[in-house]
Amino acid sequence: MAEVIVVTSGKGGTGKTTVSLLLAKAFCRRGKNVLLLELDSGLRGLDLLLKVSDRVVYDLSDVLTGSCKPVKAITVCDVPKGNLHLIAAPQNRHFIPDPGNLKLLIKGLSECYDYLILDTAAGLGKDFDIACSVGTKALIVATADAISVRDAARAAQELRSLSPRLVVNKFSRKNLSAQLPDLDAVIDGVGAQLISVIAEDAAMARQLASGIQPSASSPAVCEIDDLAGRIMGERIKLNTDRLK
């Protein structure tokens, strides 16, 4: 059965979707079969980042309303082993998944994959609650700013049954403040156990925006590869030399 990883953030702009995408690719490089399930209704984006938007015919709403079978909504993505798949978010921003139907879908998909990664909508609304109800693990993606930390702390409280782990993204020491003077203050502010610190990487962000696969030597890509290993149970220490 697959691990169902809920990736959330509290507020938007933390890079949650980028982390979801690169984590999925990192699992694939390790030989795992991965499905990205996009839950951000009305704000579909993973299909563009994966350059498969022209292949997406059906989305999550079509599956959950019975308009098509799940296999019709699964898009195979261009990774070397063909082991990364996507179910895109609905275009209708008002669509809210039925919790019971989503649970049944997750249960069925779990028999076909090693990891299901649920890229949630920003915020703590109904979609967030539904995603929490079907997850087996949770990652909270936050940046080192006061608003992100406060909202991530609220998400951590809501996710406490899943023992959420904290991913500090876009980290740069030059962006720290009197309110959050160091990494420890960020961790304490969120109140979740740290699992990864991803360095600010402007070059990687530009590459992704242009549809270019980031370099394997990118500090952010290297850290997310280590994150995948930690989730899989490998003992990998944080490499603080990557942090600026």
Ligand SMILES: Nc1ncnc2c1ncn2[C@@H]1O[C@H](COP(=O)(O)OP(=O)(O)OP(=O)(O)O)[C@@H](O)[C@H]1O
Contents of the next structure:
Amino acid sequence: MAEVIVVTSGKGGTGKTTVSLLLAKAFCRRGKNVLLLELDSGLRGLDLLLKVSDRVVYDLSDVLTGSCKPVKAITVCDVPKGNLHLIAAPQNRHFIPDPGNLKLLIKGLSECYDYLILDTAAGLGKDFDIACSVGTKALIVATADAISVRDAARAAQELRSLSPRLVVNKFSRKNLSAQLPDLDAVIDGVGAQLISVIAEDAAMARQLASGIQPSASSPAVCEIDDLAGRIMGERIKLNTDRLK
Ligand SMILES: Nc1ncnc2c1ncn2[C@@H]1O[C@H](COP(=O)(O)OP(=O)(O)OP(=O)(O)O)[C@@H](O)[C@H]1O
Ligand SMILES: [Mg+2]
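Target state, the form predicted in complex with the named molecule; input state, the form predicted on its own:
What follows is the whole complex; the chain from before opens it.
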């Protein structure tokens, strides 16, 4: 059975989609079969980042409303072992998955993959509740600013039954403030156990945006590789040399 990892944040733009994508690729490099399920209705983006937009015919709403079989909505992505698959988010921004149907779909898909990664929309509304109800693990992606930390704390509270882990993203010491003077203050503010700190990595973000595979030596890619290892149970220490 697959682990179903819900990637969430509360606040928008903290890096949920980026972390979901790079984590999925990191699992694939470790030989795992991974399905990325994008839940951000009306705002799909993973198909573009994975350069498979022209191959996406059906999306999550088609599967959940019974318009097509799940296999029709699965797009095989271009990674060396072909072990990364995507179900794209619905184009319809008003689409809210039916929780029962989503649960059934996830149950079926869980038989076929090692990891299902659910890239959620920002916010803590109904979509958030539905995504959380199907997860077996949760990652809360927060940045080191007061609003993100407060929103992430709310998400952590709601997700406590899944023991969520905190991913601090876009971290840069020069952006710390008197309110959040160091990493410990961020962790205390969110109230979830830390699993990863990803450096602010402008080069990686630029490469992703232009459809280029980010360099394997980029600080964000290396840290997310370690994150994949930690999720798989390896004891990998945080490499603070990657943080500026
Ligand atoms: N570690 C990082 N360093 C620099 N830029 C980053 C990093 N992680 C993500 N970004 C950039 O931040 C922006 C937002 O990232 P992303 O789309 O992954 O956030 P999101 O949480 O999924 O947003 P939304 O809430 O809109 O779904 C993107 O331009 C992305 O390239
Ligand atoms: Mg996103």
